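Form predicted alone, single chain, as structure tokens, below.
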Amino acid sequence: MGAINQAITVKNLSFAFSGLKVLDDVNTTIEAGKLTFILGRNGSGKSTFLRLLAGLLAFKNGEIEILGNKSSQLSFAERAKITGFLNQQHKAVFPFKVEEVVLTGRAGCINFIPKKSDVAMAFQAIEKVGIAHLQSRIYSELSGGEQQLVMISRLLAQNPKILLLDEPTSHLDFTNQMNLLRLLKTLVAEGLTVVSVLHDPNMAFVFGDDFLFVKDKQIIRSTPNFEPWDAGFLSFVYQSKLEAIPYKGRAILVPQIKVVTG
């Protein structure tokens, strides 16, 4: 069993694709409570790692615990109870209704029929994420962004303790990522524990409690000598020459851009 303050916990996990090894050897937890993102360059492997804690990939080495189960021994559910998990492209199918692919949501509670309780649970997410005006509208004919919302609702009609979140923010526009990290924000407050691979580090440093980094098939954090945002580090991170600017008792990263005059 892991720690009580520990919503997933890693050990000695390695992961490869066609003999190419992703990750090596990962240890690490991410504790209950807390807006977790997940960050470093394109190709590190962040989406592996998260779709390995989602269990959406088989792997021989090593042992993920959720909430103090053996990941590997989770039946699909008693894994929907506890995680949620929302992929980065999601493709429309059939002609459905926003309100009718939210309830989808409640399909590992619902035997036959859906009950009037879980078609509150999704008029509930429907009406938290903020998108009762698209209720009626036909999924399929939605921006990428509105799907995003959708797709979002759908995953908290499902009520799940955790949230693992690729990318969430990806077909938002500037408006709508910061409305829906706030969301984030607000779900943790009430208990949930949200953990989310995101692009954008400076985001993820303005809205996040703990942030992990991909980097050379590792799992890595700060040390208590340097912060997250810290221009070094996450120079070394991102392979790329950074300035940290002060916000607010942390950082916002920029390029160093080296101006040539004359």
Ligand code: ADP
Given for the second form:
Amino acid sequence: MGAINQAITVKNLSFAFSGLKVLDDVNTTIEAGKLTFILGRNGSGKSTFLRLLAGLLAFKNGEIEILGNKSSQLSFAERAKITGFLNQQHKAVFPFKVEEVVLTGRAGCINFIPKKSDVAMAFQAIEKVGIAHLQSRIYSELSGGEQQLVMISRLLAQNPKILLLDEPTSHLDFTNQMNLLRLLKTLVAEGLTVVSVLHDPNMAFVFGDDFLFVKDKQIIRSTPNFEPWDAGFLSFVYQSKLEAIPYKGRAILVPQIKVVTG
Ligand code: ADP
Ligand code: MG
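Rather than the form predicted alone that you just supplied, could I have the structure of the form predicted together with ligand ADP?
Next comes the full complex, this chain leading.
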């Protein structure tokens, strides 16, 4: 067996918000060149974990290695070349055009004067996400789903090696969800590493390569004993009774329905 190519290694990571422990001695790895989904219940710590990977939260205990670099030692500019982060919520404050918002993805430094190549990369990213029709619109006037796609384009314009996405499909209609997840698969096929928090385990199992679950302050992963789509395992993770329907060697999960009659 050859060595597994790790994009991210997390060792003995603990994190708390002023006394509230969110992660307790987490050890996990994320493979390079894969689409990894992070799943788990509300408040389990998915966003916190992703923000830690993105270098947006300082931690005292443990270590995060990103493409062989100690996370704590990366400068802002170095980090921007390696990881791109999509926030769960994004606020539109200034009335910038979409193309200007996407171009700011190229701003790896504070004194940013865009070059021709930066503008070209921004337009390439806009094309790739399929929002060329929005490029001259005002960002703050777009729908939540459209804004989400603009932020994905901005991230692609940044051109990082690892995308860290927090619920990228949350505001998208069914078609745009599928389009975005297909795009993530394409990006992975082109060599990117994508790590994404997702609410819908079924979409994750249709599109993903690897699955991490945040549960009881731990990051857990499937083992040879239970597949990530195992109904018993997922009923435990989601604390709700689920049934597994076989699908392409994996499974789709549906809730068990209990009808109470009077
Ligand atoms: P998830 O993304 O899985 O829904 P989060 O990572 O956002 O969960 O939150 C994990 C826990 O940390 C929750 O209990 C949440 O209330 C708490 N938390 C999140 N952000 C903060 C913060 N800035 N200050 C204090 N507590 C927070
Ligand atoms: Mg969250």
